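Presented below, as structure tokens, is a lone chain in the form predicted on its own.
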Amino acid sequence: MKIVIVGAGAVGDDLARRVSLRESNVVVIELDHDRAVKAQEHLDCRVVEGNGVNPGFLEDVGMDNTDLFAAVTDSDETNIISSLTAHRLGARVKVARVRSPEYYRGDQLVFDGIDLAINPDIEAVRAMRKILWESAATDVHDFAGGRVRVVGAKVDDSAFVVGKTLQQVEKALGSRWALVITVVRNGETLIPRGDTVIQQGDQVYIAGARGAVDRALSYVHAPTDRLKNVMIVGAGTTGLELARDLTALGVNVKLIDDDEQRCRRASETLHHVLVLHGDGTDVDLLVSEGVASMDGFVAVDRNEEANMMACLLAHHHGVGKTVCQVDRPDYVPLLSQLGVDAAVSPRLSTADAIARFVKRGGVVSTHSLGFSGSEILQFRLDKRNKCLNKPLAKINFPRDAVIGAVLKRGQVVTPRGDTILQVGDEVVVFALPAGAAAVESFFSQGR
């Protein structure tokens, strides 16, 4: 599969790093010399310096045999023109990162020839909405039309599972429990075994049928009341979209911004939101506006350091869940250690959405697991797969991966040693960065 990416910024860099783990023919185009040199030094793919809008240059790169073309620069116009040019030159699937609402009619881009337009702000809002609505969850990923769910949650100090091995938990809870596919402890991602002991503060990821996963969460994280009150810092595009979505779901929203003009615009467009002109890191303002009574607190200001500080203050005052918008992945481990519940990056959410188009060896979809580089992959099995009709215990499955759920004729099955994979089954797999390629190779054997 040939993949061409225009732009080696944060989105392009993360996208290239991710897809080059499973594809050998990846080309990154970057106009800026310094950025191109930097990308060449750390990306395991071909980097060429040039103008991704120039038809002659794209023709030299080779659009007629390009399976996926992704334009992800910081310029909407560059991405649109580049994608339309690639379309005319024969690229098969064209994806463009387009942020400005003026280029959309409803949810659709107004230009023909671009298969998918991804708005980073909308991708971030979707991620935040899922995290807020799943009160105990820090990550939520749905597969197979929502029938299979993978949820991440931090283990409470009083949780039922603390101090127990997974074997003991499964024996005690039976069908009320789901499968733990990974544990993140002190920044290290582990694939658990039966004798793995769950500790306070662990970040666990649970997979299975939607209902089973939701039930299992109550044994990991204390259940909370329904989402009623949310405070948002930042009245930019992301803040406005999130406020609009939450109020439509019946949530009371307070929106804070230190820019008077942005506050005025928010007041004019959001009729059921209390808009406050002020600093989201002002403790007196937060306390006077009842931050302690909030079920959720989201910081989406332009300054990610201010977002971090606002979330830390909200956490200190007892907010139910804090969500911070950041773009630097090296901030994320620090946030979780300090008590911020979840971090969302519009740029990396965009890269994640585009990476799902890269399908090989029966891959139906992929989701990245936070900023760890790990992946959750969904495969559909056909008669050419060599892993069919054997118990899982007798299959030489890749070491750095685990099967989290199996979908058989529409029914979600928790995988056991005696589970047998058959034609038409769909499997959801968690893979560490070192194991993703091996997993895809495993399911593509014989194809």
Given for the second form:
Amino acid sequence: MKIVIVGAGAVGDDLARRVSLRESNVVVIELDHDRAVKAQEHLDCRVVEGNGVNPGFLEDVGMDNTDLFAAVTDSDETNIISSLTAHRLGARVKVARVRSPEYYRGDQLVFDGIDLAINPDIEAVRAMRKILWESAATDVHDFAGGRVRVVGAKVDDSAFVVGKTLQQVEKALGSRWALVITVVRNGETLIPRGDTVIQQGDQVYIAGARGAVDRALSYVHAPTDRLKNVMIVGAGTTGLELARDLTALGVNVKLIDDDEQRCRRASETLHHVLVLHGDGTDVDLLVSEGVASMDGFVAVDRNEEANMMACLLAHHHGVGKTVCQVDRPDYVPLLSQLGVDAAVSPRLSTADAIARFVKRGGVVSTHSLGFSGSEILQFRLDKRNKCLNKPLAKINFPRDAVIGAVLKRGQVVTPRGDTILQVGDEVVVFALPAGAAAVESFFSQGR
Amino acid sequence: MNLRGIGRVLGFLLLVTAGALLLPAAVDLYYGEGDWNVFVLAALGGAVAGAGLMWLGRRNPELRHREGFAIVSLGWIAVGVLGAVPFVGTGSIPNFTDAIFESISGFTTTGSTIMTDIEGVGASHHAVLFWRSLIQWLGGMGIVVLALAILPLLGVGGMQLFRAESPGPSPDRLSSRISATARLLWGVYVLITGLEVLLLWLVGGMSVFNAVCHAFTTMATGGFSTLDSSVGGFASPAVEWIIVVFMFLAGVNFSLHYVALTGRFRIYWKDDEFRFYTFVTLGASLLVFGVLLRSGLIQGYEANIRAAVFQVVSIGTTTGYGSADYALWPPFTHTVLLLLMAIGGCAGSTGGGIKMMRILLLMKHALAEMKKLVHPRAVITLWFNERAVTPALSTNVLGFFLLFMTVFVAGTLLLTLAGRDIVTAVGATAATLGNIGPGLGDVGPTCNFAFMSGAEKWLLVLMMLIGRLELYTVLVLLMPSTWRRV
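I would like to compare: after the form predicted on its own, may I see the structure of the form predicted in complex with its partner chain?
Next comes the full complex, this chain leading.
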């Protein structure tokens, strides 16, 4: 499979790193010399310097045998023209990163020939809305049209499950409980077993039918009040979209930005939002605007460090839930240790969305979990799979991976040792970085 | 200033008015009262003057911003003078100042009158009363808008003219062409007027003549009546209710009527200004009704409700009809009515006053200032009809309010200087500046303006023009820089 990526900026870099783990024929095109050199140094793929809009150059790179063409530079126009050129030259699947809403009609890009348009801001807004709405969750992943759900949550100090082994919890709660597929403790991701003891501050991921997961969540994290007041720092595209979204759901929103021009624009586009001109890390401002009584606090400013500081301040003043926009993976482990509830990265969600589009043997959908490189994958089983018609206990499943849920004719089944997989079933699998490749080859065996 | 270009458009306005003068001539021929020659002569005079002006300006079609104001202001004066000619000519109003007062009061849809014996004039001069109503009807939707509708010749600068005459801070464009917009507005206006004529005639039992005259002055929110005791003279609840409904409609933005006529009736309730207008009208009616009921002046619930609603709608929409002598009502009702006089109708309606939209924006402005005290760092934008109000528009509204109050105070001061008592001075200024008609005190609903001196009448004529053309259009002509060549 040949993959061509235009732009080695934050998104292109991340995308190239992820796809080059599995695919051998990945080409990155970058105009800027320094960036190209840097990308060549740390990426395990071919990097060529040149203009991704130039048809002659693209022809040299070879479009007619390209399976996936992704244009992810910072410029919408470059991405669009580049993808359209690739389309003309015969690339198979074209993906463009386009942020301006003007180029969209509904969810669809107005240009024919581009198969998928990714809007990182919108992706981030969706993720943030889910997190805010599921009061206890730190991240939420939906599969199979929302029937299967994987939710991450931080274990409360007074939660029912603290200090118990998973076996004990299962015994005590029975059907009110769901499957724990992974536990993140002190920045380390482990696959739990029956004797794993849940500790306070652990982040657990629970999988299963949507309702069951939501119910199980209440034993991990005390349910908080309905979302009523949210403060957002940063009136960029993401901040505006999130504010519009939450207001439509009936939430009171206060939006802070330190740029007067952006404040004015925000107040002219959002009717029922209180727009405040000031610094998101200004404690006086936050306190006088009642940060303490907020149910949610979201920092989506351009400056990542400022976002983190703002979230820490908000956490310190007792905000129920803080969400921070960060693109640098190095910061993420710090955030959860400092008490910030969730981190969302537009860059990661963009790469995620594109990677999800790269269909591999039987994979229906993938989600990356946090920044650890762990993934949740969804597979559909066809008749060539070797694991069919055997109880799960006997199929010799790869280490570093775990089956989270099985979908049999639309019914969600919690996998047990005696569950038997059949043709047409779908499975949702959690895999550590080391296990992902093994899981994929396991489910594509016999092809 | 392109004086010849101005002359060209003024000439066309005179031609339009001259054409209108032929209608009362026809009415006179029907009644056979021998006034037709006066109207035809006036029409001829107007036509000659108009054609001459158009000929002089034939090579200067280019109009810019400033000319727009000059054309509209001077045009209204020219048309007002031409409209006064039949009053003098037929001998029904022999005095020139009085005739001008009556004519301008008509075109500006004010409805203040100096006629002491309307029914007496009507007995032998039907055409004069018809003309009085017709000029209100023409002035209601606007003589310049009518000219734009008839002839798109005004072409360049059409929007300037339209804006200078239309009431409200920012007129809506119903079509991309100004002439088409003007035609649509006039079409809606004619349609609703026709409906009212039918209802007054068939349901209200009026004569056709009275039905037409009253429909003209209702839809224009003018208020001239063919009876000395105004609408009350018909002593018919049905007539009063019909007129209440149509006065209310006339006080609404006509763009809304147009949209509703295309089938989208929900547009009314979606409009912030319409909701505010309805709320203010209902609230004021309730207040007046309560006080009236307690005073025991009128017998019966229906009569009390009708009197209160009629007077509130009549004054609130700046029509100025009377169904009862509110001068005898408790003082509280006078305060309510005085406030309504200042507020007036909706933007884009035929009503006068400050306009509902401006009051609403002012209130939102005041609320925003209060919000700023609680949230000192807040960046607040005013919203109107789910749209952000530009800072330019909100300063325009603030400026308008300030100027309106200044003109109002100046008018009151000058009238008290002339020796009027304060209630009369305030009432007369409000009644003319707001284009209402009857005021308070000596110029109350059963009185008229005949007793005033010539200077006072000219002052009030100026007030009517300033009020109808919404201050800026007239006042900008008083600034020397408007007249400079560059």
